[in-house]
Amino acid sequence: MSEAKQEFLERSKEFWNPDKTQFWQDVGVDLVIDRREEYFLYDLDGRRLIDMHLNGGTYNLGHRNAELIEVLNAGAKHFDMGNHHFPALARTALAEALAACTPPNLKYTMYGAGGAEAIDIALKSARNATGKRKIVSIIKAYHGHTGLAVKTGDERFSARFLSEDTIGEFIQVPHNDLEQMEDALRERDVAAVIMETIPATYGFPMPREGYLPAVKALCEKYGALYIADEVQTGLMRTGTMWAITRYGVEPDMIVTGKGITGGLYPISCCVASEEAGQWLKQDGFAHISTAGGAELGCVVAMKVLEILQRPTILSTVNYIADYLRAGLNEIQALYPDFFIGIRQNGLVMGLEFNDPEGAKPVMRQLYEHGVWAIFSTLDPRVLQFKPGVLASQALCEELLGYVEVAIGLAQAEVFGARQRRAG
């Protein structure tokens, strides 16, 4: 590590986030991101990394995508953040575009500055529409860190700030368990079920056949709304604009963020049905977000949607998904006792390892060999593996070579440690 980087990390611990900065050093990741382009990150010391984390899908189209930068620069000659109180050209244009590319029952777009704020808007909208307070989510869920969103997730994120649910308004049930889902809904006192279509921070466990349509049917039976959190799984990552439609579900609200502006100007969106968004006719000032739907962000988001709906994108996503899966299958065959599973829907992938924290040594070995991918916080057996929708075959081929080496070294490390403990 260079002296300049070491000095910077000390400043980071002093003025930014002591624990997070130290954590990455402790696990052998001394990354300080400097230059970035396409699907590459460059460390402050000049090392190049293939980005397979994409900041949760934020860089779905790559870092500093040239088309998006051009639109942002052109937009800045006319727009700024705008004024949240008044009708706005860019804000309304994006809302129209989202209505056109979401399920036909969805109409209104409500804006936030980040994904968690849009989740809060969705939860508040559900409570207003139904007159009920209870919210059902999945055990080990993650929907962000703001006031209501954090209550729907794992206690890892709520307990620290004394934000746990203490009065029984936020209920959690196991993923893929329809019996317990119905038990949570049968009293007809639930405003909404909120689910990531494929739970990301939980390691991308895949919904069982028929599970999500059955949850939607239960919501309709017991008078609850269905909120699809598509912040990480939307925007063509599964080969459809929204993963939820691939499962045949028409939700009452879809939440999107992260990749909606390609990492250039943060906004988030909750797209809602007439029923779910009825507060917009009752009192349009009921939720206010100064940076929500910033007009510059809306201009960029319009371009993101246009790119993702080009005819070539679907074939590219399917080709990349199939190419990487074939390569990963070959690697798994080399290390079947350690690399035990591949969870996949399109470019949404989780690599499962036979150790309670097996993804951590894989992450570290990948980092050493020029790839950045991260373990799943709520299930560190699983490595989040997130190729971008514009990735090339050459990049995927290079990537698979590093993955094979890294998994082999990680297996030797983990199994060697087991033998030492046993011996």
Second form
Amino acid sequence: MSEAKQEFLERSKEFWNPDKTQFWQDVGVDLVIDRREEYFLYDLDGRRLIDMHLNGGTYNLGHRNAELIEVLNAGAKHFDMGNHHFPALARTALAEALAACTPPNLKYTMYGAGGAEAIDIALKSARNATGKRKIVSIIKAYHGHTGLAVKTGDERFSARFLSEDTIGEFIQVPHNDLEQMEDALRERDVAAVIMETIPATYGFPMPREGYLPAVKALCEKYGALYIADEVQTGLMRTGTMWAITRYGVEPDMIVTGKGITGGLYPISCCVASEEAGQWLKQDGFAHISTAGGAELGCVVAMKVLEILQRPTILSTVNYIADYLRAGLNEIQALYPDFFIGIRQNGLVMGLEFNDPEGAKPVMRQLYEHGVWAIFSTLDPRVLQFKPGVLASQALCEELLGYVEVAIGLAQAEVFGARQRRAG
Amino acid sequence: MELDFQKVIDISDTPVARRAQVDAVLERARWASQAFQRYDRDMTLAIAEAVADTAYEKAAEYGEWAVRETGFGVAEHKTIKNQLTSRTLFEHYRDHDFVNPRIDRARKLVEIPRPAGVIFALAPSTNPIATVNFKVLAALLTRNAIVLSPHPAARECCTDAAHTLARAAEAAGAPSGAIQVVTDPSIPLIEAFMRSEKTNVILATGGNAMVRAAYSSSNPAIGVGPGNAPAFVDATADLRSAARHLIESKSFDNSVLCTNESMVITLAQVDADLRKALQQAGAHLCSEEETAALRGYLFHSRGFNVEAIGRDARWIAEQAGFRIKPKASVLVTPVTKIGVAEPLSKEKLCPVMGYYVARSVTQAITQARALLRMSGAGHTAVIHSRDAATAMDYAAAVESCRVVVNAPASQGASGFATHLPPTFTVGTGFFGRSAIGDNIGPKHLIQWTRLAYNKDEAEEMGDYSALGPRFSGPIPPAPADGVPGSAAAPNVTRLPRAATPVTAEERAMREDIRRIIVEELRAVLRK
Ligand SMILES: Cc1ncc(COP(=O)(O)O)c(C=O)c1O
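Show the same protein again, this time as the form predicted together with its partner chain rather than the form predicted on its own.
The complete assembly is shown below, putting the previous chain first.
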């Protein structure tokens, strides 16, 4: 590590986040991201990394996508965030564009600045629309850290701040378990079920066939709304604009964030049905967010949606998904005892390793070889493997080469330790 | 209001947007080409045949459409060209192998075909569909991906044809995106395609400016420039048959093929008979006044009058102010000079053919060279003669990569009436400032990786007879877990062999060992 980096890390510990800064040093990832372009990150010390984390799909179209920068610059000659109290050209135009590319029952767009804020808006809207308070989510779900969103998630993130649910309003049920879902809904006192279409931070466990439509049917049966958190799974990452429609569900609300503005000017959106968004007719000032739907963000988001609907995209996404899967299958055949599972829907992929923390050595080895992919916080057996929708053939081929080597070394590391213990 | 807003954020006419469009198309083509290289010869031929059949079925429909859209040529003739460039072309190449390695035991060489990858192909307005058919089939036979860029004047028929062929290819199992088309071609966009490092080779057919731009793009380019074929009819020629070929070729598709005869050059002793034969075959022999009128109509100060391209003889005569018999299909304009002083010695993509009488064979050859100096160097020359020595003198002198003998040039140079390789892209070679002088075909879209053994006789060549690339076929679709009807996961999830829970002690030890291994690896990797 260079002296300059060392020095920087000290300052980072001093002024930003001592524990997080130290954590990465401890796990052997001494990354300080400097320059970035396409699907590459450059470390402060100059090393190039292929970005397979993409901040959960934020950089779906690549870092500093040239078209997005161009449109942001064009927009900045005319717009700023705008005044959130007034009808605004860009907010309305994006809302229209979203209505056009979401299921036909969805109509209004409510804006936030980050993903969690839009989740809170969705939960509040559901409570308003149903007159009920309870929210059902999935154990190990992750919807962000704002007031309501954090209560839907793992206590790891709420208890420290004394912000966990204490009055039984937030119920969590296991993924893929319809019985417990029905039990939670039976009393008809639930406002909404909120689901990541594929739970990201939990390592992308895949919904069983028929599970999500059945959950939606239960919602209808017991008068609850269905909120699809598409923050990580939306925006063509599964070969459809929203993963939820691929599973055959028309949700009452879709939440999107992260990649919707390509990592350049953050906003988030909750697209709601007329029913779910009825407060917008009752009292439009009931929820206010100055940066929510900042107009420059809307300008970028419109370009993102336009790019994602070009005729070449679907075929490219399929190629990336198929090619990487074929390559990963071959790698799996080399290390079948360690690399035990591939979870996949399109470019949403989780690689499962045979060790309670198995994704960490793989992450570290990949990092050593120039690839940045992150373990799943809530299931560290699983490595999140998230290529962008514009990834090139050359990039994917290069990537697979590193993955093969890294998994081999990680296996030696993990099994070597076991063997030495045995011997 | 709303309109203004859209304008503020419209970046579609910027280099950045063009670059993104180009990248998206070429990158998809790259994926397709990489997938295609996994296909074996049978799969490849099945795809090419399916596409050839579709193009054949659609030959008349697109022939008419092309004439309707461009105003150039004759629908029935375009139909013939579309047929030649579909089934006929496929049949010609059916037995060629562009997929498997060739073994040369005598020279201890093994040659493995390697496709170019992504081909960017221009299609001209004069032969739009025939060029599309030809280039698509050449690409498919060699397992390349192709991006077609039609001339704006033929955009609609070419786009539709390309989509039709792409559908046929994919239905027969071709990788998605192996055939793509630029639906909104513009000069800056085409230049961006040609300059992109994602383009492997450019197949340029079209105007001189476009071909030169292709060569200047910094990418490998196979370009063909204009033609201006001299047709020498010597005293030994069978005049009736020569006249028939000349008229047939010159009137074919109203002369939009660049392989057409531009100027008949003959000798005084057969002049009268040849004129008569030409008339009998369907020529209108222009008077001096008519020739002058045509000269004025066809050539302005800015060059050739594009309005006349691909029009029929009667229409052109009328525009020039005279009438001809309904049966006449070619206007023959006698000239006394060949060179800059006579505009009619330039290329004329319409059924107007110059006619020059030389005093000797030597002078005829000199004039043929002069004609090709005007334009069309390297492209096509013709001779009607029964004297091999004259044909040899002529061919060795003219700067043309092919000399068609006793056949119509339009079908002869392109290999449909001769044994030259059938093509719609005629290489003009060094004479025409091009790298390739052959009739362009599939073989120009692959190169060969050669395994070359030591000459030393002690070094024995291995046995390659049963070897070849791994043809694993199309990439199987990845499963979309939990999605109804998604591909069954070819997942090899195996039961964990040692999935016992890890103790704290074990974890600590493992950490230590990990650290040691990481240190070792770091040391190795940083060497
Ligand atoms: C599925 C999902 N929902 C919501 C969020 C919260 O988004 P933000 O961090 O922008 O608040 C995240 C962030 O990782 C997420 O992955």
